[in-house]
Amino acid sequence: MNTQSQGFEAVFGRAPEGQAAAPGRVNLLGEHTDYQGGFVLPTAIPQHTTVTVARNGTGQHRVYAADLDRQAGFAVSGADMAELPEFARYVAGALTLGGAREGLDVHVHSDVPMGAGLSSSAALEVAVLRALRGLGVYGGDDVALALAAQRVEHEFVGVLCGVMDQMASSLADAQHMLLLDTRSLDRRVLPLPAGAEVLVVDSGVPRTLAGSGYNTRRAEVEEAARLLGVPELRDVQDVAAVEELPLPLRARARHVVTENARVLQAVEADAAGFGALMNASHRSLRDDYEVSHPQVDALVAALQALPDVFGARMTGAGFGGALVALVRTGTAASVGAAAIQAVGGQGQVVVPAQT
C-alpha cells in the first residue's frame, strides 16, 4: 500500500496526541559567520516541517516521513545511528534530547526543500521538539529549544553547524529579518527594507552538508583564529589584520571578518545598499570562502542583472542549492521566472510559494 499521501491515522492506525511545526529559512547576510561567534541576519520561509505525534506504549520509536515515504523504528533506549536513515537520525536526536522516554508514532510532513540550503533539517528538529514540548514531555523555550537542534546535528548527524539555522527556525517569522549575535544570542527583529521583498530560487544543485566541505570550512577557520590569537574570528575588526596568514586561511579569514562587518552595515541599509551588501557576500563567498557553484553563479548574475533586483547572492552551507535576491516589491514571481528562463530554465522558484 502506499502510504505516501496518507496522514498520521491512516499510517499508525490511531489518532495522534498532538501536532507542531516549524519554518524553513533563508539566510540574508552573514553566512559561515556563526561558527565564528558572528553576526547573522536570517529570515523564515512560508513552507514548514509538521510533525505528528501520539505514544505508542511500547520501547519504539517509529517515525514515518511522508515526503520520502519511508519509515523507520528504533529502541527508546536508544539507537545506533549508522544503521538510521538520514531523516531518522534527526528525529531520533531530537527525542533523545528533548527527553521521550517512552514509544512515540511519529509521522513527518514537509514543503520546505530538501538539499537546497533551505534548513529542512532545523526545521524537522524544532518541530519535534515542539511537538515534544506539546506533549508535555519537553519544556525548554524557544532558545533552550533552538540550542536542543543544534546538540542533534553535532552529536546524532555529524555536522559541526553553528545556531543560525536553528535559531531561525526557533524564533524567526517571513515578515521580518531576524538579527542575532550568535555568540551572546542577543537578536532584534527588524522589518525588510523598504520597498524590497524577498526572492528564494533552489538552483537545482543538490548538496549535503556532512559530504560536502563545510566541517572543512569550520576547521580551516578555526586555525586562522588560533594562528591570530582570538577566541574567534568574531574578534578580528581590522581585515587587514588577516593578510598575514597563509593561504588558504587567509582568504576563509577574509570572508568571515568582511562578513561580518556587511551585516552590520545592513540594519541601516536602504534596498539599494543592501542589495549591494549581498552582491559582495557572493564575491565573497564564491572568491574567498570558495563554496558556490556554477550553476548558482550563473543565476546570481542573472538575477543582479535585472532592473528589479537590488542584489543577490547564494545562501546556506553552499556547493549548490539556493540563493536569496532582495527585489523590487512585487516583482519576485515575475524576477525569478526570468532569471531562471535566462540560465536555459534551470531552477525552481520557493519564495515566493508557488501554487
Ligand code: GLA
The other form holds:
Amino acid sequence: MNTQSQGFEAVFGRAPEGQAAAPGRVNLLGEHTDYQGGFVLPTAIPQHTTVTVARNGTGQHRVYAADLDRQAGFAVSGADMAELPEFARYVAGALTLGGAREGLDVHVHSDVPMGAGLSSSAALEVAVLRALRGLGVYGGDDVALALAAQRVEHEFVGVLCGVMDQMASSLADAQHMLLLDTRSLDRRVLPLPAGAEVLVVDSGVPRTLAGSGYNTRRAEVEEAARLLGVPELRDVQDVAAVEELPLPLRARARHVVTENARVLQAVEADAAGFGALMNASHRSLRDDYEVSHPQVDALVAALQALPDVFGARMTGAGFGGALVALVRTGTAASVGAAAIQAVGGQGQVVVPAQT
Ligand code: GLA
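Now that you have shown the form predicted alone, what about the form predicted together with alpha-D-galactopyranose (GLA)?
Zooming out: every chain and molecule, the one shown earlier first.
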C-alpha cells in the first residue's frame, strides 16, 4: 500500500458496513480470442482487490483509492466520466450498473499489479459488484455479475474488451484453470497439468489498454470475419480459409483460428505438450497478431531456454506487461529470478507471490 494510504475509518469517519474481494487473473492460453467467440484458459492469481463500503446517507458516492492515496466523488444520479480519474470510472460504472441508488463510501485497496495485463480493472469491477451484492443492493449470480463488469469497460471506460477477464475474476480460483467458451459461456474447471505450476513475471514495460492497439485489433478481426462470411472467427474450422485474406487481416485471423485450436489441444495435453502450445501461442501473438514487445520477447526467450520451463509466452492484451510460464513444480520462484537476471535485471516475479 502507498505509505500515505489510510484505512476506511480514517478516510470516511465511520465504520464500514461490508467488504468484498476479487482476484486478478493470468491467461494461460487463448489470447485475443474472446471477442471472436473463442476459447480461453485463464486462472486466478493470488493477488486481489479489496473493496470496503458503507452507505453515507447523501446523494454522492465517494471513492478512495488507498494505493494511489486519491479520492474522487460523484453524484448518485450520474457522473461525467470525462471528469473522473480513471480508477473512479470503474467504480462509478460498477455502482451504476450494480443499482446503487444511495450514496456510498468506497475504499479500494489492491495488490494486483496495475497496467500489467493481470486484470486489475476486472478485479476492481467484480469486487465493487460483490460488495453491492453483500449489501443486498445487487442480486446477480456470478455470471451475471461478470457480464455487468464487462459492460462497465464498454460503457464507462471505453475499452471494447471480451468477457474473459471478468469471468475469470468472478469464477476462477488460483488452483485451477477455467476453460471458458466465450460464446456460450459454457465452462469447465480443470486441474493444471500434473507436475507443473504457474510463474508470472511482470516485464515492467508499461501499457495502457485503451490507448493501445486493442480496439484496432478487434476491428481488424471483425473485418476478417465479415470477409470470410462467418459470424465470428470461432466459426472458421480450416485455417487454410484465412490465406485468401489481404494482409494484415490474414495474419490476424490466422492467429485467432490457430489459438482456438491450441486451447482445445491444451486441455488434453501433459505439461510438456501444454508448454509447447504456449510457445507456439507466443510466436503467433508476436508475428501474426503483433501485440508483443521486444523486452517481453527477450524475457520469454530467456524463460524458454531454462530446463525447468515447459513453455512461456506473453499474456493479456500485450503491448508490454506480464508474461506467463508453465514450469516444473517447486521451481517457479528460482526460474523467474534466473530469467530476469538473464535479461539484465528487468522485470519482477508476480506469481509465486512474494511474502
Ligand atoms: C484484455 C481483454 C480481454 C482479452 C485479452 C486478450 O485482457 O480485457 O477481454 O481480449 O485482452 O486475450
